[in-house]
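Presented as structure tokens, the chain that follows is alone, the form predicted on its own.
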Amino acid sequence: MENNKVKVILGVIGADCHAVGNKILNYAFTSAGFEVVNLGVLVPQEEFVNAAIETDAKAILVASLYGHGEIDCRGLRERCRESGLGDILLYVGGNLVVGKTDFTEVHKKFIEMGYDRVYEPGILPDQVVIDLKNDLGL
């Protein structure tokens, strides 16, 4: 039997080991009908890219909760392009920067880094699922 579910890559980038949100997102996307390849925590950029290539994923969903997302996430779009994944959807969310930076500035930085969607802390998984379905034309 062929599996027609859309595959997505999920993980917590860099040196971040916050696992609870990752498990919640995994559940939300699986329940919404996606096939989730959950890389877990402490995931380097290369692992996101390699997993997307190996599984023919349509999106990479990156979480960062320890405040260093700006550092850990920089360059991921370029890695995707270099690997032939230039059009893959890139989503990022969490506590992406250290300190109390206005989210409008954070959003702008990550969009400029090539992310398609940027989510602030406290966003409900349901909204991310809706956005992904819309962006994929599902």
Second form
Amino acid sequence: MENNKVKVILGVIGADCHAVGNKILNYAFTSAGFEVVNLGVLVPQEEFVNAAIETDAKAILVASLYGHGEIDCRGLRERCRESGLGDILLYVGGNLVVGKTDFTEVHKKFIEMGYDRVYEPGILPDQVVIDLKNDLGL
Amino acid sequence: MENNKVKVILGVIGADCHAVGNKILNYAFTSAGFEVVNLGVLVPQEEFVNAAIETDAKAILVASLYGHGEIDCRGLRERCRESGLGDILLYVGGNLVVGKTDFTEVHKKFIEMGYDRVYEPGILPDQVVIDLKNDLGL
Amino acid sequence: MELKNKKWTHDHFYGVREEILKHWPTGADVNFEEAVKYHETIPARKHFAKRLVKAKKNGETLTQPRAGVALLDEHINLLNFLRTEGEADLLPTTIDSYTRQNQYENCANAIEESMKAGRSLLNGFPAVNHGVHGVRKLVESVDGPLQVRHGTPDARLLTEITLAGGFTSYEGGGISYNIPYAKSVSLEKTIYDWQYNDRLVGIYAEHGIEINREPFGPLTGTLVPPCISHAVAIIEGILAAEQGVKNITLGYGQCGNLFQDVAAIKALEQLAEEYLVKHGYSDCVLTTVFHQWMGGFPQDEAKAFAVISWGAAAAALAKATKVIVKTPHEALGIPTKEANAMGLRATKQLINMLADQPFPMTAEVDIEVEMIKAETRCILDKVFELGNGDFASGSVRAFEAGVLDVPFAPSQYSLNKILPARDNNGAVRLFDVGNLPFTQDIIDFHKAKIDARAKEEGRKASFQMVIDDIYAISKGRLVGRPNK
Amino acid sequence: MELKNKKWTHDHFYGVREEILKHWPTGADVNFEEAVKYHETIPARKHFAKRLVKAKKNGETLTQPRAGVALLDEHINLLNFLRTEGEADLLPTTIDSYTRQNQYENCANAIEESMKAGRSLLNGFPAVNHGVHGVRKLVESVDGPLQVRHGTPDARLLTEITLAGGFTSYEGGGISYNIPYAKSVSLEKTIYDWQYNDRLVGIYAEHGIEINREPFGPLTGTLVPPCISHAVAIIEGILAAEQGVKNITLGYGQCGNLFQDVAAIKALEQLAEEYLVKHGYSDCVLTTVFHQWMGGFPQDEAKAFAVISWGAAAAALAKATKVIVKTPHEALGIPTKEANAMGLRATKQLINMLADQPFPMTAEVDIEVEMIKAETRCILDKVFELGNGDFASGSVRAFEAGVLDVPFAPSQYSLNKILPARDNNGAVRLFDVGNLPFTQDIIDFHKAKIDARAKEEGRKASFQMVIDDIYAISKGRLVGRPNK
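Output the structure of the form predicted in complex with the partner chain; the preceding block shows the form predicted on its own.
Time for the whole complex; same chain goes first.
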């Protein structure tokens, strides 16, 4: 039964150790019927990619709360492509840049980096679950 | 002895009944050695002028706290001139217009109306006393 | 006419009414019977009295701003903005200062000028000039309970027009809209004129239309000790009840010391209930309103938010039924609608955060409650005695004698003998009790409190101390200590 | 090496030191003797420890922001702005997250990028990369006491450089900068590494240079019950004192219920004093720090001001020695300097307004103080027992056993078995006490509190209730009630 569940990779990227939201997302996606592979905090890009390959995950959900997201998230799509995960869903959300910035610009920047969905601060987990189900045709 | 004191007219103009500042100004100018003719609140223009004539006052200190200052204060200089008080000092201060406005503009407007000094909100009585002493060469 | 706290007769009321409605042309459009029918169509969610009763039952503290501009459409936009962007539970219509002085001609000019200038040259909404039709357009365009807030000694025409227009709450009173708002209008006249307003509300009530009435609690808004405003509030509550008013909100302006503020609301609720019942008005619904700090504000908006938040916290902890909200522009005059909404949202956040932690009746609160009650009783009972058992004529005599006295009042009819100052903990006490009819115990209590502060500061209590207290909050303190 | 709460020997310390200073080229510029001389030139008004002692003596509550950017000149401007425009009493230097992970190469790149981009791409000041000379330029360009604030498990090189550079206060600890800030670094290693930092401060003290040390109070910042953070704070205080630290500030993160928050600061002061003296460290000066709400904030700035103000009020009423201030941009990431200054000014206004009304030890506060003390004693005494009379090794074993446990901690070395939730009054309790070594009385107390809330809400206590509490303040409530 477990094996029928869609797997998603969850983690907080880079040198970021914000754990609370990670635990809530873990709970929300598990409750919604996904099998969550939670890498926790302080996760390097390669760990996201390796986990996705190992578990045949359908999406990588990246969080960044500490403002370094712009540096940390750059190149993850390329790394996925190089590893044969080219079309895997990549979501990113949190406080992605240092300072209060117009979200439209931030959104544009991360879409250009190859992320499929970019969430601003304050978005609730339920919305992300709905989006993921839509994107996966569930 | 009383008669040696310089007399000033004090009052809150128009339909305005803010009394607290009026009582403080009364106290401050009296303490500073002036003889204050305090007309209190709700004072029409003609009452300021009549009091100045009757007491041979050297200055009229007009307060307006409720935002109608622009309408209420207009024409007081002309009325002074018509009554032979042409060069009497006219001070005005308070919240002179409705809404938060750039004080530079407010200042310009009231100077053009013929007031000698225009005070923004938050000015302490001591400053006005100093200015009045300067202007009167005391 | 002899002023008596006695319900007006039908003939007396309608005799006066005929005159009143002629004071300005818009008075002709007032039709009581039709107005009752109009009120019957107002839905419960827009009904002020009903909303207050529900809040009291649920232990809620509702938010209400102040707001009013000259032109109808702008005023509608303003209130809708405060409702949606400010999340205001209750809505006001603040009346301009010319209307408050019955200068309807000035209003007409200022409306003209405002249209030309493209901005409001009035500090409120001139409801008399807009008339019943204008007011109804307002009532129908705004989705919330609406109250008239003003400061009008003779408000009879304003009352007729705004109530016929569909307002469901009305602020003011014969004392609270005279002493802080007039210079030379006799109390006898304003109490008499406000009996008219209360009687009109009473007649609406007799026709099944419940309109909320609210005496103006904070009076001069500057260091008014709770016993003073409580005595006036309870008297005005009794005067209103006698004329048939059934839904009354009594108010208090924040002093700033948490224990005194919490105690003031508790004491007000308890005493008002007691006095109304004792004097034969047992069918009134009483609620309370807490005014955020009414004195001078810091000019800086961040600091103003702190003062607003502290007021919100005190209101919530005291469990007042509603709170009147200041804005971060307070020190600079009438706020923009955005600033007004921000004050409301800050207040809402704190009220909701504190909704689950009502302040317990600690020993410290209890002491303040007992003190406020004892002081207020001294005043109320003496007023009643001076009136030979009548609170209306008693109030007039009490103000003459200084038995009732309001600090910093502009009115010639207030003796202006008392002087308040803060004690070492920031509670407002009396440094000069004037002619207030206090017992020696109470006088000694105040003296001891002020002496302790004077000693702490190494100076004598004086008018300078009072001035320091008046400026203190705008300079970032509660107690106006001398500079070190 | 066996971890022991024992002052390091000279040889041990200097043996490790030789290695540490080689971790990054800037380590070579550290010269202890010269640094002592440099510290002797720092005037008292810029001296953190002295300022805290003065505040404690005068009953002041000092304000301190968080702030740090990548480039030196910008960082200097930022701190000066917060000093002048924010009226901050104490200044921080928040260290960036790469430095916290000892990724100095990443810092170097980000400094480059920041210079090119014209804005900081780092969330703090990379002090190791800027080196002793850079830090001294900072210290000399800013007119206020300066503290390093970070979250670095292995901070030894950072400590060497910032202290040699002239910082007079240093945050962190072997538990408080591991459990909330790391995933897979053992406690044994971080406690050991932090003994180095404490010993370095101790050596400065032995040379007459008093540097303030502050364990990080709020831990994960999310619904941490007072007993948990108090236990960690007191242990880290003891560990620091053993290494010779003489000036210690213990911290607590606001929970939101006023009585619990006031009680928490009182209990922390009393217990810390007691345990330090009991374990032989009677010559430490203890002060307290209150962190404004560390959890999720409302996005709206007006609402954020309300949360900030409530934190300021609680800090002032509790008479904490200092308060760490949030900003109206909190929900949106790192604030502009203007927003940071506004949070500071709002806080300052409230602290000053409430300076004259310390919160009395009411019966309600007293109950909370006794409860917090009883809970904390259970934990501390069990830790001591597990370490056979040693708080260092005892802490490692206590975390293994869940005797010490921090909710929502990212570290694998925290058992993560306890779950907090609010009670009906918003106080933070434990809905799952995990393996905390509580007496049955205490366990029953928590269960009764949570059961009462569950009953009120007509649902069972569950992780959903915890999530509701986590989001509550950002959604405008304290207790995360289910939607009606």
